[in-house]
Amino acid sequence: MIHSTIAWIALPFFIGFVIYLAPKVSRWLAVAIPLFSASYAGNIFLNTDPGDALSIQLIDTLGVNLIVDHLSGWFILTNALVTLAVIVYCWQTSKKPFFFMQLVILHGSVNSAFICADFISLYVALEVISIAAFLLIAYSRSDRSIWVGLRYLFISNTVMLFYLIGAVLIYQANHSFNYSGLLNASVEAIALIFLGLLGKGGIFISGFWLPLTHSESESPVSAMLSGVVVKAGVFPMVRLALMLEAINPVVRLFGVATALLGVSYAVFAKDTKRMLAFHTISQLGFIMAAPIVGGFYALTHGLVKAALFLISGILPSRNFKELKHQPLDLKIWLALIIASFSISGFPLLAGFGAKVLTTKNLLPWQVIAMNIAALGTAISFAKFIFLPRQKLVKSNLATKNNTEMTTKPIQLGFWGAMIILLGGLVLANGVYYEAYTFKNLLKPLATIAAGWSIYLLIVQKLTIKLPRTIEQFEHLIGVMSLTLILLFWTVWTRIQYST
C-alpha cells in the first residue's frame, strides 16, 4: 500500500499539469482524479482494522513522515465525494481548463494535508493550499474576487508563519518534526502551533474572514472551500487530540467555544451564503468537540455543505426575505430540504447518525453548549425549510412566465451534482445503524421541532443586524494577537493543571 499511497498523492499533480497539454479532455483528466481518490478511500476501510494505522517515513528521519488510517479514509472520501460533484457541477458551463487544473491540485494538496504526521509537510501542503485555493476565488477576475482572493491569501500566509516559527520551536526541543513532538515542545511552540491551525480552518474568532471569503466566491468555489479546504486546518488537530491526551481538551474546549460563535452569527443571518459560512465555522467546531467521531461528521458536514453551496448557487436571490416572496421549484426545494434535514440531524439521513455519535462521546462539561449549539443549528435551516414553493400543477400562464424570470437556468450538472452528494448522505446513513433506538431518535426530533418553533414564533420576526466590524481587514489581524494571547493561556493552565 505505501507505493499506491505515494502514487495517488503525486497523480493529482501530475494530472493538473497534463491538463494543460490536453485541454480537450481536462474534464475528463479532471473527473478520474476524486475518483481514483474515491477508491483509495474505500481500500483503507476495507483493508485495514479501526484502530490500525500505516505508518510511511520518506527519506530519513527528518523527512516526510505519514500515516494512513480510519481517521484519513473518512476525510480523504469527503474530498473525493464533494470534489467530483463540483466538477460535474461545472462539467457543461463556460469554465476553462485552468480552473479544472486547480480544482485537481487543490484536491491533491488537500489529500496531502489529510495523511501528514510531521509539521513541515503539512505546511508544504497547506501553503500548496492556500495558493490553489486563492487562484480559484479569483477565477473570475472580477476587481471583487481579486480582493477577496489576495485578502484570503494574505491572512493565510500571515498565520502560517506564525506556525511555522512554532515547528521550528518544537524541532528545536525533539530534533523532529514529528506530530508527537507536541508534547514536549514549550507552551509558545503549541500556542504558534494552534494560532496557524485556528486561523487555516476558520475556528473561532480566527475564522471571521471565512463568512465573506465563502459568500462572495463564486458557489463552485464556495463549495470546495467549505465541504473540504477548511477541514485541512481542523484535520490535524483532530489527529494531535487522538495522539496526545494533554492536547484533547484544548481541542474539545475550542471546539465547543466555535460551534456556538458560528451558530450564534447564523440565526440571525439574512443572506444566504453568510449563513451557510457561518454555519460553517460552527459544524468545524462539531467534528473538534468529538475528535474520535469527527472523520464520519466531517463526511456529513462536507455532503451538506458543498450541496447547500451550490444550491444557493441557482436560487432568485440571496436574501430570505425575498425569498418568501419568490417560491421555488419544487425539485429545487427538495434538493434544499433534504440537505437542511440532515444537517439538522433528521433521522433517515447520515446527519442524523453523526449528531448522534457526536453526542454519545461529548465529555459532560459539553453537553449543554453542544445541544444549544445543535438547537442554533435546527433554527438556522428552518429558514431554508420554511421557503415558499411552486405547486405541481401551475394555475396559469402569468405564474409561469414569472417563474420563468425569477429562477435561474439548471444545467444538468447540477442534478448529477445532487445525486452524488444528497445521495451519499442516504446511504451514509447506514454506516451507523445502531443509532436507530427510541431513545436516540427522540432527542434530535424534538431538538428540531423546538428549533422551527422558534423560528416560526420569534427569530423570523427579529430585525437584529449583528455588525460585521470584526471581519474587516484590519481588525482580523488584530484578532490573531487577541487569539495568541488566548491559546498561551489555555495551554499554560492545562499543562499546569495536568502536571
The other form holds:
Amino acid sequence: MIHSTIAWIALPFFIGFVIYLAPKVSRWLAVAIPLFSASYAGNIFLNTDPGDALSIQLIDTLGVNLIVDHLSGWFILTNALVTLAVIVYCWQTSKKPFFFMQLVILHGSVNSAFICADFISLYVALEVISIAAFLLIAYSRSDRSIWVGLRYLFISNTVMLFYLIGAVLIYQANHSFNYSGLLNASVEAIALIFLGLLGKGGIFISGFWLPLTHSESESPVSAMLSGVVVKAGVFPMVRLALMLEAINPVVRLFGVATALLGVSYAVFAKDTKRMLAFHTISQLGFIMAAPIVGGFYALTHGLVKAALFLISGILPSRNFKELKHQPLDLKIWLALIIASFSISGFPLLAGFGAKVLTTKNLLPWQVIAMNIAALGTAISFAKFIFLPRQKLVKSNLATKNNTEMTTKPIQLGFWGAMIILLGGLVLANGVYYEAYTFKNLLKPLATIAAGWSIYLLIVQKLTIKLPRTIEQFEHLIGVMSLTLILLFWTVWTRIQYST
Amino acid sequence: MLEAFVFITVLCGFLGIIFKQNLLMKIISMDIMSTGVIGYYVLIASRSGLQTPIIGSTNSDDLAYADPVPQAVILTAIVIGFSIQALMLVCAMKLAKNNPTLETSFIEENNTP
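Switching from the form predicted on its own: structure of the form predicted together with the partner chain?
Full complex below, order starting with the chain above.
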C-alpha cells in the first residue's frame, strides 16, 4: 500500500510533464489520471475498515507524514470524479495540451493535500494548488482573467505566509511538523495556521475572494475550483478537528457561521454563477459543521457543484431575470433539476443521505442554525428549479426558431460529464440507505416546501442588491487581520473551556 | 530583540500590501513580508547554536549546531515564493499594457463586472 500510495501521488506530476512532451496524446493521458485516482479511492474503501488509518512516515518524524483513511477516500473520490468530468467536458473543445497539463497537476496536488499529515507537506501542496489554479484561471489571457487570477494568487500567497509563521511556531514547540503537535503550541500558532486554512478554503469572512474568482473563470475551471480545490483548504481543518478534541468546537463554530453567511448572500444573488459561488461557501460550512461525516458531504457537494457550474456555462444567460424569459431545452432542464434537487436534499439522490447524516451528527447548539442554512439552500435553488422549460411537443418548432439566438450546439462531452456527475449522485445514494425512514423523509421535504414557498411569495419579488465593497482587493487583505484577531480570541476561549 | 525586528518586517510588508496603491509596490511589499517570514525561520533555527550542521568537519559533539530542519523547510518556501513572485510580475507586465499606471483601484474597476 505504501508503494502504491507514493506512485499514485507522483504519477500526476510525471504525466503532467509528459503531456507537454507528447501533446498529441494529451487528452488520453489526462483522462487516465483521474481513473487511477478513482481506483485508488476504491481500494481504500475495500481494503481498510472505516476506523483504520494507514499512516506513512517517510524518513522519520522530521520527514513527510501521510495518513490515508476513509475520510481521505471520500475526498479523493470527489476529486477523481470531478476531474474526470471536466476532462470529458473539455475533450472536444480546442483547449491546448497546456490546459490538460495544468488540470492533471492540479488534480495531483489536491490529492496530496488530502493525504498529508504534516504542516509543511500541506504548505507545499497548497502552494502548488495556487499556482496551477492560477494558470487555469488565467488560461484565456484576457485582462479580466489575469486580474482575477492575480488577485487569487496574491490572497492565497499572503495567507500562506501567515500560515508559515504558524508552522514554525509549531515546530518550535514540538520539533516536528506533524498535525498532532498543534495543541502543544501557543494559541497564536493555532490562530495563524487556521488563518491560512480559512483563507485558502474560502471560509467565513476570509472567503470573499471566492465569488468573483469562481464566477469569472471559465465554466470547467469554476467546476474544478468549486468542486475540489476549495476542499483542499477545508480538509486539513476537518482532519485536525477529528484528531484533536479541543479543535473540534472551533471548526464546528466556523462551519455554522460560514453556512449562514454564504447562504444569506446566495439567496439574494441575481447571477447564476455568483449564486453558485456563494452557495459553495455555505456548503463548505456544512462540511465543517459535522467533521466526522464531512467526507460524504464533500463528495455529494463536489459532484453537484461541478455539474451546476458546467450547466450554467451553457445556459443562454447568466442573469436569472433574463433566464425567466427564455425557456430551456428540456434535457438541460432535467439535468439542472436533478442537480438542484440533490443539493436541496430531495430523497432518491445522494444529497438527501448526506444532509441526513450531517444533521444526525450536529451538536444541539448547531441544529437551529443549520436548519436555517438548509432552508436558505432550498430558497436559492428554487431559482433554478422554477426556470421555464420548453414543452415537449413544441420543442422541435421552438428550437428551430431559437437555435441561433438561444442554444449553442451542445457537445457530446457535456453529456458525458453530466452522466459521470449525476450518475455518481444516484449511485452514491445507495451508500447510506438507512436514511430512508419516514421521519427522515419528512424533514427535508418540509424544508424544501417551506423554501419554495418563501421563494415564490417573497424572494422572487425582492430586489435587494448587496454591496460588494468587501470583495475589493484591499478589503480582502484587511479582513485577514480582523480574522486573525477573531481566530485568536475564539481559539483562546475555547481551549480554556476544554482543559 | 531580533524577533521584534522580524515581526516589524512582516508587519511592514503586510501594511504595504494594504496601503500601497501601485500593483508593483504591492508585489514588492509581499516580498518584504516573505523576507520577514524567512528571517523568522532562520532565527528559530539558530536558537540551538550558530554552527553549520555538517557531520565530520570538526570534533562534532560539543559544538552548538543550528537546527537544519527549519532551514531545509524554508528553502522550499523560498523557491515557491520566488516562483510566485515571478508569475505575478509577468501578470503585472501584461496588465500594464492596458493600465499603464498599474493603480489597483483602476484595474479593479475595469475588470469587475
